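Below you'll find only one chain, the form predicted on its own, shown as structure tokens.
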Amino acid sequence: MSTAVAPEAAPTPRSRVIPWPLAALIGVLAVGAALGAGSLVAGVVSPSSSPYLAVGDTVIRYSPEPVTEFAKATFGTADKPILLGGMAVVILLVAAAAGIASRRSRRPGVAVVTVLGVAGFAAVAFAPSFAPLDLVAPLASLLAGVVSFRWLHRLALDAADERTAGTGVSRRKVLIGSSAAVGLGALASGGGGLLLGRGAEESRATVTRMLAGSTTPAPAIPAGVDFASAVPGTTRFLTSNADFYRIDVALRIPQLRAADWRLRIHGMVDREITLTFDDLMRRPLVERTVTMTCVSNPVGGDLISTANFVGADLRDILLEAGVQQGADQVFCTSADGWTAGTPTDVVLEQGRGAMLAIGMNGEALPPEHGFPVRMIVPGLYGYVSATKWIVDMEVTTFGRDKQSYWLQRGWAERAPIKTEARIDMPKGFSSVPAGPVDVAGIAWSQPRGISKVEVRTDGGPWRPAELATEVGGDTWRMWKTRLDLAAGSHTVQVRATDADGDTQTEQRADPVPDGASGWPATIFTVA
């Protein structure tokens, strides 16, 4: 008699679940591949179409004025890296959460990657400088993100199946796929950056060689223009390109080649003109020493610098175009879509020195300062006069239909530079040894120039300071004085008087809407 043996029950399969750390990694890698692909394609097709940077530009463009001012005041020139870093953290967390939500099904992750891709697509499509070709990069980014997520998710589920079947197969497939995705993202991002910058740097080197010997130089800087050797720590008269202040809204510095540059001058003119870089080079090029000042500079701030700029006279160009009666605004647009409106009468003022600059301190403009061409109008704050990467100039009128970037945010229409001074030494809250104390700094009042600087200690009488050699009304002027002070804490104030006899006001004002004012002060201790 045989005994029947009941068949062994088959093991009940567990549900296919990806471990959460691996799921989070899949989300991060897929989004990284998307951003890398967008950067790479943007570098090849249209530098302004990187979806990641387009989203950042959109945040800047629609941020309320108080938020913008808080960022500038708190972070200074680091505001852009902080914004990009903050975006990266947010995207990283969203991507990881999307991966974790997709441990059983890829649908949540695909949906999130798609939404991020559509956001980048929209940011590019609604950018001020949009062109149809710009859509290629965000489309490539979207496809790369979705395909990468689906692929990595499938590999992870296959590994889960193999573990369930007891085959003992490792996660090698998933790790290989993940590594490939990481490599793709890194290669794409790096390749995009190289493609963006290589052509512009080669073009800059060519322009620097072209400028040699083709420029009417500025008058030589005379001796005694600063006190840097006499009072260590004070400002040198000329600012190096590396130290020149930079304020703009560009998250990505436009990488333009001189050969590709065009400037269209149109609007209320008798003859529309389109200039190429070669057209500028064929014009008389002149070098001018100019101090530029940012309207956001607080009292005693450092958003001011001086350089020798080379360029073509803008007044002559506009006169050739024929500015029509009634035009009171030169509305300029940058390659990245930023706009500025400059009073026409100032640009056309004889002797003002408005220029389309192509060189700075003996070389072509650095990319961060506007290469290949920027606008400079001495005597006006930069937000109305110093368009970098300029590509369009419309002669028009001030009005609601032509309000520039900062006018839309509550800043003034006309922005003449105020008479101001700054104390460089001693530094605030520093301790200096007993004996004579050297106090020094700078003063500016472009284009009028500085005629007098006065200093007072602890609220006492004003006494004149020694002025450095004057270069011209368009530049700052250094000053210094020596004080005999008793031991203890002291407060020193300074005020400047311009060449017209107007003295810097004591009345405090914030930078908004037309520049800060007030007497700067420093507090230090004589030990």
Ligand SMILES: Nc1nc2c(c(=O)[nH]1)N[C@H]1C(S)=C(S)[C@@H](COP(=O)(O)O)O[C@H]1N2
Given for the second form:
Amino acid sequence: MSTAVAPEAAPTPRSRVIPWPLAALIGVLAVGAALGAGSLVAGVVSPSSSPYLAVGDTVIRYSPEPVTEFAKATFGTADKPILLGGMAVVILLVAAAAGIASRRSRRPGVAVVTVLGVAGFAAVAFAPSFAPLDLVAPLASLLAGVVSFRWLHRLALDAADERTAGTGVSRRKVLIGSSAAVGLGALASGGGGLLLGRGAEESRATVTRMLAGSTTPAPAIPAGVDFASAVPGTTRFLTSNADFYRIDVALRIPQLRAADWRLRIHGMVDREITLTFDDLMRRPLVERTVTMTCVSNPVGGDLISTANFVGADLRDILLEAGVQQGADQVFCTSADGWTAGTPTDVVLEQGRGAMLAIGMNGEALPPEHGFPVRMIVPGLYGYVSATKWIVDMEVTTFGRDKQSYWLQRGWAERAPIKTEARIDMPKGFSSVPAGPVDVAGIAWSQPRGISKVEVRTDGGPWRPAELATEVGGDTWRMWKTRLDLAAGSHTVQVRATDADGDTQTEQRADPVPDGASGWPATIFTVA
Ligand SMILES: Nc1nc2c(c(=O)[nH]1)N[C@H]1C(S)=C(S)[C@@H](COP(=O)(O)O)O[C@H]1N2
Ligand SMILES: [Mo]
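Swap state to the form predicted in complex with this ligand from the form predicted on its own:
Next comes the full complex, this chain leading.
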């Protein structure tokens, strides 16, 4: 046994150092546990309070307009998964760095985990749809992060000690502790997601069953409303729910249950009303066939779809509330804090058909299209009319203090849908065989309807196209024509005329601020 140990070689507590890979792992595990705990508690307590998603929402809300436009243009509808994924990478790198900074003392790591936790807490607390109960999830997340970091750090320090001392007991403890943290984190976040999804899914199934039979159906859609079989590749009249275009700024689809849903109608009304889902179900429910259009749709774009919507008449509801003189804006807020302002005169217009919709193509609204309740106003672009997951309706004025989401970002206050047409076939830059060429597409002018579509080839005279059977002013109308063209390259253009006799403008305009315009053109080659 050696007794000649130099004093300076003796292991002192100060010399304990955690190897850097393990230190990084501890940081990552602790932050992972925090994220998992936040998601689990949010799942149980309040869906909109997941700190991670709240931070994502905050990033979107405060991103300058050019950044969000760039993200939409570059990533399309994948922009949200990409944002969440990017956030995950950044958070994990920060967590690993925090771990590595804590190889000796746990203080830097605890500080970083606390800062992350407080950021999540603040994001939830300042969310537009905040309710006090929402604070439970970020609080749980913060605690889980700090406690698990301190605990794993202690295990790792002990392990470092014993490695110096030559035993391996604590290293095994670190392994077990880490695995426990990973397992609990994964279970927690998975469980949170499942809890959220299941309640909403059951609720949807119930609503779908309730809708059957309690609705005045829309007039049957006649034969000959589209040319999908005559000209393969052209648009079908009704869009399936799966194919219906989707536009929203929601990071995650709000998971709501019909039984929990309330709509408060207040502001410049004689009688404030709070509607429950059962209240809506007790009202006369009508089905209306409506073509919805997004203001962001470029000329030739596909942000347009048609469905049978079932809902209660919004005009009737507002008349019961009693809209006061001078209230020119119906300002709606969704469960995720998005807002839209609709002109009161349009909502109250007799025959316009504004509604609080609960059904779509024979089932409850799909979650991504606004379950349990959304607004639909035929003839207006979605951003000024079609609030999904609607929870609040304030009758007010278009004042500066009540600017809806996209108005704050430079889009127009009033946004009626512009008369437009689109060429579906032939596809641009395609090659078609010699012989007669079928040219076909869609035209729309909600709520007026389409009376004429004309086509011209290579700048020649405009010739009328054949129109499909008309369903109504609120829906698109299909057209087709057959051209005899010489071999070579050709340009086809199209323009539509609405039921009032007004022809769509040739004037090209970008979607910003109130919708794209111009005559669509397609270039193709005849072999
Ligand atoms: N809550 C919420 N509702 C919303 C939006 C949104 O971002 N959030 N986007 C609007 C826009 S811009 C359009 S075009 C329509 C699209 O509805 P859809 O996704 O069902 O096709 O929803 C509108 N309602
Ligand atoms: Mo839109």
